[in-house]
Amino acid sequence: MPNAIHLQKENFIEIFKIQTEALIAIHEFLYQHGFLQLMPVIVSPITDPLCHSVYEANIEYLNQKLQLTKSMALHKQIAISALDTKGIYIVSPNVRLEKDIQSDNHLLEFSQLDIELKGASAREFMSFMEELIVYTFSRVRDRCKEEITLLRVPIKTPKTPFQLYSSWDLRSEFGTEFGFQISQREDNLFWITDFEREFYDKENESRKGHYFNYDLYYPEGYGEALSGGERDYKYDVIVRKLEERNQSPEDFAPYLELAKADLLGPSAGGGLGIERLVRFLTKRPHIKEITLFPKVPGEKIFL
């Protein structure tokens, strides 16, 4: 039984040590810079669109249609826009049942790090993100010698700052899999920005599809790290873009109504994939290689 022998493999302690010293740090930085932690959302009316196709998760109750949570990207902005704090975060559990996907990165069932900054630009949010990059992997150097030797995968602490590329740029130049062929070709993390997607990602007015938003990239080959942007929070900006996607207003109707009360307001995040991470700062040639249960499109789940 191929699954049963997964949980058999070696490494798996040094590379546990590794994601519970990372996961240390990244909650003692956002403490420092006086962050709240909030817990996740499991179900709600309403989450995450994604900007591609997977199989609904959706379940009911009391005659109430209630969705997994595919990402916190629509709770994390009503959660900035009605406290009075400078930043928060959750370490939060996502649900994609993604169709047809052969990838070494991709998981059905994987955790975030949600961030979100109250009234903060784009540039802002990704320059927060180098600092906070640079700490975790610095604190697992220094703390994680032992395992560092025994995986034989010495981190890098990253430079900053992370190279920036144009998603329309790379786009012209390579095709739709550019951030692939970036990725294999680059010694440090990147960012790769505006591209069209979420409806909630805020748009640049002054020219027409561009968007302010970004993802972060590891080197090596391993692929898109995070994904976020500045946040769209006008009603009547909102409504607009739902309809040029040709999604329905009422599929959002609890956000809506938050947004046409003058509720939201200006911020911008990201969500920070955990596996990912830990996969990177491993080095396992596969993510499933990073966690004890994994599901992985198109493959069986054992537990």
Given for the second form:
Number of protein chains: 2
Amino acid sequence: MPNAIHLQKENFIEIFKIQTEALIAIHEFLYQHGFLQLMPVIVSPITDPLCHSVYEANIEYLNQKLQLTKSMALHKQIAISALDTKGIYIVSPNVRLEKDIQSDNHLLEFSQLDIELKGASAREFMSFMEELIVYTFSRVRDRCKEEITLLRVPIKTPKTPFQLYSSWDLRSEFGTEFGFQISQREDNLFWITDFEREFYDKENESRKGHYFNYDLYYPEGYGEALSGGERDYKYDVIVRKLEERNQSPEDFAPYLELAKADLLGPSAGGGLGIERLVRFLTKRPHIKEITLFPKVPGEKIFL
Amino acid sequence: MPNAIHLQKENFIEIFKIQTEALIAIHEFLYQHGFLQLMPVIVSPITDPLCHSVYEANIEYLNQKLQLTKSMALHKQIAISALDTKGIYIVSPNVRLEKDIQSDNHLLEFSQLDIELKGASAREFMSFMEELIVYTFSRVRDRCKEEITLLRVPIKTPKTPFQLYSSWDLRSEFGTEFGFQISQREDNLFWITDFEREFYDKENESRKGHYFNYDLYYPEGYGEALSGGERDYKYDVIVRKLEERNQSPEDFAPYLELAKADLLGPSAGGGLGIERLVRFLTKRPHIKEITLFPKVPGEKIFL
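Return the form predicted together with a further copy of the same chain of this protein as a structure block, the form predicted on its own having already been given.
The complete assembly is shown below, putting the previous chain first.
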């Protein structure tokens, strides 16, 4: 009875205590910085196209196709553009029906802490995230002494500023699996910047093919923590980038409508995976160990 | 351009500031009471059957049917039963593809604050929620003075204990639409208890057809705030109640498997609608006014 066996595993209490403290720290930090919290979007005519292929997850309502949220990237850009405020955040569940990922760090269903900063540069967002990470780790370390001892997972406060790598340099050093390789080598969190990927990440106009975006990585082989970037927001630029990626403008119609009306503005943001954060803090061998109801790519789902 | 018109409406900043304060208050209160926060489930082989009919919202992954969460009622009962802790909570998005509701208080997509208390009685849960509501309202009133003045929505701290009504008495006084009727008459939050509904709400064994469950209502016509109950957890009782409701045991197979193995235990809980809470605090005429991306039953969805 695999349901029962998983549910009865030891240490869920300690893991959820650490999760709770981490989430409270995040809310506190963002509240202290005057951020507004919005509620998640689960179904919508549009969603993030991602930069890898997954099975579609769509439903229908009154003859309208709705997609399950793969990430709230487009919605949070629209939201920060509509609001006269410095920053917003959302604890946002995503569903990604992965095709053939073999990984200890992926779930089909997971939650992101989605943050978007109005008018910010990539560097400003990255500094802000470093502060948030240090605050969260410090708080968990101070408030979860018992759980840390019991799980035998000492928590080091990360050293800032985090090291910065370019994806181009890493690719030539390590090959295509550079993220995993370098995560195993490092012993502090680090950034990888400048990825060629989704249309909404801001391209460097004077250096085409280069982007003001970033991933945050955990050390010790725990892999990706956050993905984000500055955003492109001008209608012509977005339309050109969709074309370059062979993506149909119709799939983003309401988003393009707003861009055309000049209702998108500059921002930078990112999504921090909650389950990955908790996995790193609790040093579990597989991300499925930190949730009662795991959905592992390729495996049967029980609950 | 309906997208743009909605996004540019006034007062979103004040509404989201009140929403943020309410959410922070809720996290604080539950944290102070030692509750563990779990992450939401969005797709699963099982979900709440609800007590009214909606269009199905299903997706498929590797030949397995997954349902979008209508509420986490079953999952949170399983979770609290598996964990040696007094209480859990989840900020849980739900999707309910309503068929023909004409209402100013419904969205197809919304978030619930789902709480479950281990071993608690209905009365214990209700007292706990009253404390949580008073704490939240007081904090919003103290911290959002500017927004309250600007929106002209004075916030009264609710008087406890809230008045208690039985659904049976109200039905004979007001007819089937009693919830709406009495909400218009009252000027303080109130409870309605003892509804004949979903199989998982605990039935009074010595008074069949009566249940240890409850809805919390807002006054002034703002309607339902929370729905919940004590839970039945014994296999034979659950199977009988499913039969009485003509519901197929196969639709709940993994839940019944756990019940049969004696892995469910006594608890009480409920789900408080976040959007409804924010609508009541900001006294908006329609619930769609408190979100940038509203999904109104029967209407085309833009974002």
